[in-house]
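This document starts with one chain, in the form predicted on its own, laid out as structure tokens.
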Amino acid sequence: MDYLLSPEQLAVRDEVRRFVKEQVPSRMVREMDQGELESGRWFVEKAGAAGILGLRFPKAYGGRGLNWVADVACMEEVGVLGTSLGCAYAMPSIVGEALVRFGTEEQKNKYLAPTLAGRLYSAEGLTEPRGGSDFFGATTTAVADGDEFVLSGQKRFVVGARDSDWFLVYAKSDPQAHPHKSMSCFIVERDFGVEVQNIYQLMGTRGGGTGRLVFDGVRVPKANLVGELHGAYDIFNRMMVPERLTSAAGALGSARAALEVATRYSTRRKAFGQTINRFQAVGFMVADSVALLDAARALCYVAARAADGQDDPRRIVSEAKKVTTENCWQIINNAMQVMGGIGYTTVYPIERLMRDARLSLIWTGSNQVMNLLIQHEWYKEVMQGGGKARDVEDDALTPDEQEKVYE
């Protein structure tokens, strides 16, 4: 779908593609998956030095001043490496969204600029032991004390917990208020006293140093409050755009990688005297996968355009996350089926991509949560949009208002 990209967008996409091909040793990918390396920091440092982090952000802070369409195209290229490195690459874009839109100039210079340069490593504290999707039911608290806030509580499943320099953390600053007016967002440096108690052993998405953070009376300067006090609702809603759009775009890369491996394999593997790509059963699985991939990519680009031009693109972004991750899961399953038994072994990377892809259906809001948001926004649009388009209900063959009984 190169025709959907401008010359500038194609150029930066190709720049990231070359970086992924030439600057990321396969040995490092293997070591992360095997647990011998528990950090994506090395990748972020390289990407920062190459100037390819936070492409959407202003040049003054180290970005390129590009748009979401370019970002999605580049994120797909990183996605071929799997979800661990994809998440490491996306994190400056995710936490950077909060700082660019809601942060102070001091925060942007102190945290965002060195993060985009790869000198600081960052992570985000959202999920808590008592729940994930129930974000506003968080129990981590932030109590004002003079010129500081005192944070107490826990966050878990934090990618980069092991060695990040700073964390974007949400906490209850007014537990008695309505949930949407009860939370605040903070920049919390590791050196403030954040404790890492556990690094999780994961099915996939390994090597990212995913762990549990403990805040036991951690003191955070008031200067590190992001946005308004008790104003994290607006920040969280905006943060879900990069969270979900980078998840969708990364899944495109993983799906494409698996499909390309299986396609090449099918042109080499012989059975019954011919290569298996000549069998309709195999060819149709490949065709189904190509269609799923193209449909997902098209939706991602539409969502990217919406994110560039709309104040609230959450519905289409949630659709992109849901459809792309589900299509990715199906494409990787098809790739394994094409390859047969050898695809289930570690001789090929299909099994790793499959383990990685399973998480994408869960994180940044499960796909069931995506359905909740999609249906809510769709009902609102339809019910508020009366009169703008033809009402085909009147085109029924035998319209009869007496037969339209609703209760």
The other form holds:
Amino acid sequence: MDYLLSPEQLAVRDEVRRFVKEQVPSRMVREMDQGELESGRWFVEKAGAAGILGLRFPKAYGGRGLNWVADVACMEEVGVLGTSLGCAYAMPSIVGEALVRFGTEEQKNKYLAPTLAGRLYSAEGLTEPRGGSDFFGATTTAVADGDEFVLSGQKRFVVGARDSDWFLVYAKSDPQAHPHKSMSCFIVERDFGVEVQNIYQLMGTRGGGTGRLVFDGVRVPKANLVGELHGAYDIFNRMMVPERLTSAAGALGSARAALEVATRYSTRRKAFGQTINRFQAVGFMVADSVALLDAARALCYVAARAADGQDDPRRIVSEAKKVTTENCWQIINNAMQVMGGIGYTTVYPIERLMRDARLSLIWTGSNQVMNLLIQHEWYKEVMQGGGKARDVEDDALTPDEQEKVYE
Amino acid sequence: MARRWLDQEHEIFREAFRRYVQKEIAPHIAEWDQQGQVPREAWLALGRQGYLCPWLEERYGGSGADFGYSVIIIEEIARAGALSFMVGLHSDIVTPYLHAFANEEQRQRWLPGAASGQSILAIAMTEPDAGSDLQAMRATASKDGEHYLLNGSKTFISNGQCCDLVIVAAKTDLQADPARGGISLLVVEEGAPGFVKGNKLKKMGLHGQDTCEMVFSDCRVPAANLLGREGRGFAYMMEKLQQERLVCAVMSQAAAEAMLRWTVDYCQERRIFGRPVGQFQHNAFKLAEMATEVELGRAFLDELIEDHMAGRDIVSKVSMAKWWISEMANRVAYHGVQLHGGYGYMEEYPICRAYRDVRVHTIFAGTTEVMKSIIAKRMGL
Ligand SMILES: Cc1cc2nc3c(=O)[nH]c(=O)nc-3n(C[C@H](O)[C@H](O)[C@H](O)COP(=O)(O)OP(=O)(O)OC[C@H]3O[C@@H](n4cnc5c(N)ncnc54)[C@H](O)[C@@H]3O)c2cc1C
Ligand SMILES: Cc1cc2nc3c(=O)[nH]c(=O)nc-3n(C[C@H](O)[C@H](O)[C@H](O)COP(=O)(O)OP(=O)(O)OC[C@H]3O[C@@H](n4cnc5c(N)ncnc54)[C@H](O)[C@@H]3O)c2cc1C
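Could the form predicted in complex with its partner chain be given as well, to go with the form predicted on its own?
Below is the entire complex, every chain and molecule, led by the chain shown above.
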């Protein structure tokens, strides 16, 4: 039973479910985890050909004009493949958001459409050596020079650095200005002269060509500025939505997959004359995991509805990212415990999902950075919007207004 | 806090051993992980320095030291992040079986090699179908004149590829009721006919640990390699599992202490939003929580070590320590990675490896659930 999706949404989810089941050879998943293959391009090409990238974007650019709820449902399906392919699938949806919302018609035609078709492979560069959390503290600079901007600096931990065709890059275009008015967003083609240094050895999420980008006076045509000059603040704020929703939804898929493996295993594995699911220690661990999963799913789908709506969805989206990634990590950790020693080995994929899932609490804004936003928005909401509902302070046993005066 | 079981000589020894670890072990961790095994030379080098089985009497090649020295060795290796180098398994888990249950002739045969590192030891209890429930094991050993014919397969055997001697638990009496009364321990030597070491198991962590399967097909083991008495194997294991669990708890505790230290160091160095990561209250409090848990584990464990050294019954408490400290180490790993941000996910940072390595601590040597069932049973439940 699914209480969250409409029949149409279920249909597209099933389409992606079939794609994930039938079009992705296990061999490729393995080779990526072993670092024998350092690119998700093949997957994006296939998904693009199947027409399942960027489903919520307009049909004119290769999307299907669906909404965030459908996108999250599909992302969840791809998440069963782990974080690396999950990220490959999410990336067109992430960079696409910037182009659809802020890009020019020319940019949409030149970059968005081929990206959604799987012909161009894309990546996003925000994080810098000096920090990922402090976005506005960036030091990469963009200096206007005639019809071009000249980019100088470094981006770190960029998935797809190795072989993406183009990067969505943020840089300081007015270093003296207030941080919120200091940055701009650019489409930078690899061939403009982006250098790639160092492909990282990672705990998980392997095979995505995650590396360091170096911009050493890279010249970018002015036509490749996305949105307003010095206007990256608005873009950054909107980009949180696809970044965080996709990392949350992907984690749902990984956790569900791991839990299903452990659940099946516990009905086959025997100890002390019975299958281990009959020990409450195991059965309840599975029950706790299902409850954590459903709670996270519900929150993700609420956040997706918020993202489809008109109000600022960032708080609920950030909550979904935080709660989902934490719950999903816990579920996969439980799955490993249920499996005993074999779960720690590569005989089952739990250990890979466990390594993969650890990233989701860190990237697209660490969960502490989620809390920064959640606290900020919640305080604002309570302080500004209070008074609409009953004020239960009046129900106190001994209300005393004098006692409530704080110097 | 003063660790009552430590005296000044222990401290002097710790200093020397720590320097040794820094020089001879720490620089090789990544390389050993790559190779999937700790080279024999590293064992022999430890043996030459007297760092293997220091508790053995001198006549067997040891130094007659107390268990405290073993604890220090296990702690310092774990603290350096070399969790794959299972010296504690060799010196303080397997060798004690030989020492306690072997006859004099067997001791003379086996113990000096254990102390020198010439002979690396392993113990094979677990089978593909019998992990927590050891009594369900299927390996059999039937007497055939001066030999036992050993048949069966074992899995997840630490030091499995490099070992020269492995203690194998097998059923010598299939009729025994309860089944545990039919289990015996046999010492199988490398090269015994019918003994095949399987492939190394690939794992989430402990990449430098050559955990593997073992197959015995009509493997001929001299009757003189029976350890102790027939049918007593299960009782021997129950006795020796106490120290095994203590060794694991010591490893987990030392790993937690190391991970905490690395994380504190990182949070003091790394600056974000213009100040050190550790200066944000959330992070400072997280570190404070981790430090509190680590201290609680340390206090409990030290008392336990003292009890064990005094020969007191530690069955309940060691089960508590094994599960709680191993889970605690995993919490420290989890938050440690988080506090490192993206860098915690990079293999070049020790917290990343430790996170992968300690995950198995709640599983091997008796899972968390098995520990709780022991405690519950001893509570009369
Ligand atoms: C495998 C991988 C792939 C990635 N892919 C990309 C990518 O494609 N593109 C991209 O741009 N980036 C990418 N990232 C970067 C990722 O988004 C950052 O690692 C993340 O934002 C955290 O930044 P940091 O690593 O610099 O950690 P830091 O910012 O140094 O954070 C360190 C710790 O401090 C905490 N912290 C920070 N600020 C505060 C605060 N104000 N209060 C309390 N605690 C705080 C953090 O939560 C964390 O625990 C990737 C990272 C990894 C590991
Ligand atoms: C890296 C590694 C090294 C190892 N080294 C050795 C070694 O050197 N020698 C050796 O003999 N073995 C070794 N082991 C095996 C290890 O001790 C077992 O994996 C462990 O005892 C668990 O057994 P199992 O894997 O069969 O899990 P199972 O027994 O199948 O357990 C599966 C799940 O069921 C739960 N469960 C089982 N029984 C109960 C119960 N009664 N009540 C509640 N829950 C229960 C468990 O807690 C677990 O969550 C090693 C394992 C690993 C992974």
